[in-house]
Amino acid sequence: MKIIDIIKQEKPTLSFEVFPPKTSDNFETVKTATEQIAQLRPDFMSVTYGAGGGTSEYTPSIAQNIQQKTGVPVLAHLSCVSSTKDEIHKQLDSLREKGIENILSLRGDIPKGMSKEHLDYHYAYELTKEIREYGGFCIGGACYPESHPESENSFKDIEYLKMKVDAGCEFLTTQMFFDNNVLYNFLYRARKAGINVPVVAGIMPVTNPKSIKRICGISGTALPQRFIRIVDRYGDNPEAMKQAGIAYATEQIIDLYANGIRAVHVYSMNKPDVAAKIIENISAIIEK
C-alpha cells in the first residue's frame, strides 16, 4: 500500500522507524526486533539506509521481510550522495523486485574524504527526480523543522524543501523535535511557501541521554529546558530515564493529534518494548 494513501486518511496514524544491521552477524537479532515491532500493527514502518549507505545491502531485505511476514507496509530509505546513478538504479531494481513501493528519498551524509566534485548526486531533489522518472514508487522526503544544519538560514531551507517537493515528494517526514511549537511554526512557514504535501511528525522517545546529545549535536535539534531537566534528573537511572522519555514522547504525540496533526512517526531505535509502551499509552486515541 502507498504511504500517501495511508496518511491521507482522516484517522490518526502511527508508524515506527527501524534500522538494518551493520553486519551480517546481527541480521537475525535485528530481523526479530523489527518483526516484534511490526506485530504491534503500526500503520507502516520505515527502514533506514545507514550513514553513507553503510547498511544499504540489508535495507531491502529487512523491508521485504517485514512486509511479507506481517503485512505491514514499508517505507525504505534511500540515500544518494555516496552512490553512482548505476548503483541507485540497482537499488531501485532490488526494491521493486522485493515488492517495496515506498521510498524516503534522502541525500545522506557525505563520506569523509570524498570530493563533492565527483558526485553524481549533490542534493535529495536530484534523487527524487530520478526515482520519479524510474516510476512506480510513492516518494517521501525529509524535512527539518529547525532547518537543516547545513542551510544558510531558515528561508533558504524552506526554498530547498520546495524544490524537493516540486521534484516529486508526495509527503514529508520531519527530523525529531522536542518542542511541538517548533513543528507548528515550521508548518506555518512551509504552507506559506506553497508546500502543501502531508507532513509526518517525527518523535523520538529518549531512553539514552548520551546518544541523544550526540544526535542533536549532529542534526541541530534543540533541547528545551523542560526536557533537559528530565535528563539531568533521571539520566543516571536507566529505568527511570526510559519511563520519563516514553512519557515525554507520549505527551508530545497526544498534543500533536489534538492539534490536528494526523500522522506521527516514532524513531523506535529497534526497541519493541518502547514501541509497545507508546502504543499502550495512546491505544484509545489511535483506535483502529
The other form holds:
Amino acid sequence: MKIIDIIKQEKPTLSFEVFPPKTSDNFETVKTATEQIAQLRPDFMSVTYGAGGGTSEYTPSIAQNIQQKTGVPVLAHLSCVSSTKDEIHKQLDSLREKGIENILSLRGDIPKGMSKEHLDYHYAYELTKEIREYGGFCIGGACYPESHPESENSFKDIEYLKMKVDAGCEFLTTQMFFDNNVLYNFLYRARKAGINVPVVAGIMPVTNPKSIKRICGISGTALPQRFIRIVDRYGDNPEAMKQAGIAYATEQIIDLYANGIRAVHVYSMNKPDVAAKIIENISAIIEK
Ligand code: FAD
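Having seen the form predicted alone, please provide the structure of the form predicted in complex with flavin-adenine dinucleotide (FAD).
Now the full complex is given, and it begins with the chain already shown.
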C-alpha cells in the first residue's frame, strides 16, 4: 500500500521508524525487534538506510521481512550521496523485486573528506527525480522544522524544500523536534511557500540522554529547558528516564493530534517496549 493513501485519511495515523543491523551478527536480533514492533499494528513502518548504526545492505531485507510477516506497509529509506547512478538503480530493482512500494528519498550526510566534484548526486531532489522517472514508487522526502544544519538560512531551506517537492515528493517526514511550536511555525512557512503535501511529524521518545545530546548537536535540534530539566533530573536513572521520555513524547503526540496534525512517526530506536507503551498511552486517540 502507498504511504500517501494511508496518511491522506481523515483519521490520525501512527507509524514507527526502525533501523537495520550493522553486521550479520545482530541480524536476527534486529529482525525480531522490528517484527515485534510491526505486531503492534502501526499504520506503516520505515526502515533507515546507512543511519542509526545500520548499513544500507540490510534495509531491503528488513523491510521485506516486516511486510511479508505482518502485512504492515513499509517505507524504505534510500540515500544517494555516496552512491553511483548504477548502484541506485540496483537498489531500486531490489526494492521493487521485494515488493516495497514506498521510498524516503534522501541525500544522506556527506562523509568527511569526500570531494563533491565527481558525485553522481549532490542533493536529494536529484534522487527524487530519478525515482520518479524509474516509476512505481510513492516517494517521500525529509524536512527540517529547525532548518537543515548546512542550510544558508531558513528561507533558502524552504526554497530548496519546494524544489524537492516539485521534483516528486508526495509527502515529507520531519526531523525530530521537542517543541511543537517549532513544527507549527515551520508548517505556516512551508504552506506559505506553496508546499502543500502532507507532513508527517517525527517524534523521538528519549530514553538515552547521552546520545540525544550528541544527536541534537549534530542535527541542530533545540532542547527546550523543560526537556533539559527532565534529563538533568532523571538522566542517571534509566527506568525513570524511560518513563519520563515516553511521557514527554506522548504529550507531544497528543498535542499534535489535537492541533490537527494527522500523521505522527515515532523514532522507535528498535525498542518494542517503548513503541508498545506509546501505543497504549494513545490507544483511544488513534482508535482504528
Ligand atoms: P537535501 O534535501 O538534499 O538537503 C541537504 C542540504 O542541501 C540542505 O541544507 C538544503 O537546504 C540544501 N539544498 C537542497 N537542495 C539544494 C540546491 N538545489 N542547491 C543548494 N542547496 C540545496 N540519513 C541517512 O543516511 N539514512 C537515513 O535513513 C536517514 N533518514 C532520515 C529520515 C528523516 C525523516 C530525516 C529528517 C533525515 C534522515 N537522514 C538519513 C539524514 C539526512 O540524510 C541528512 O540530514 C542529510 O544531511 C540531508 O538529507 P536530505 O535528504 O534532507 O538532503
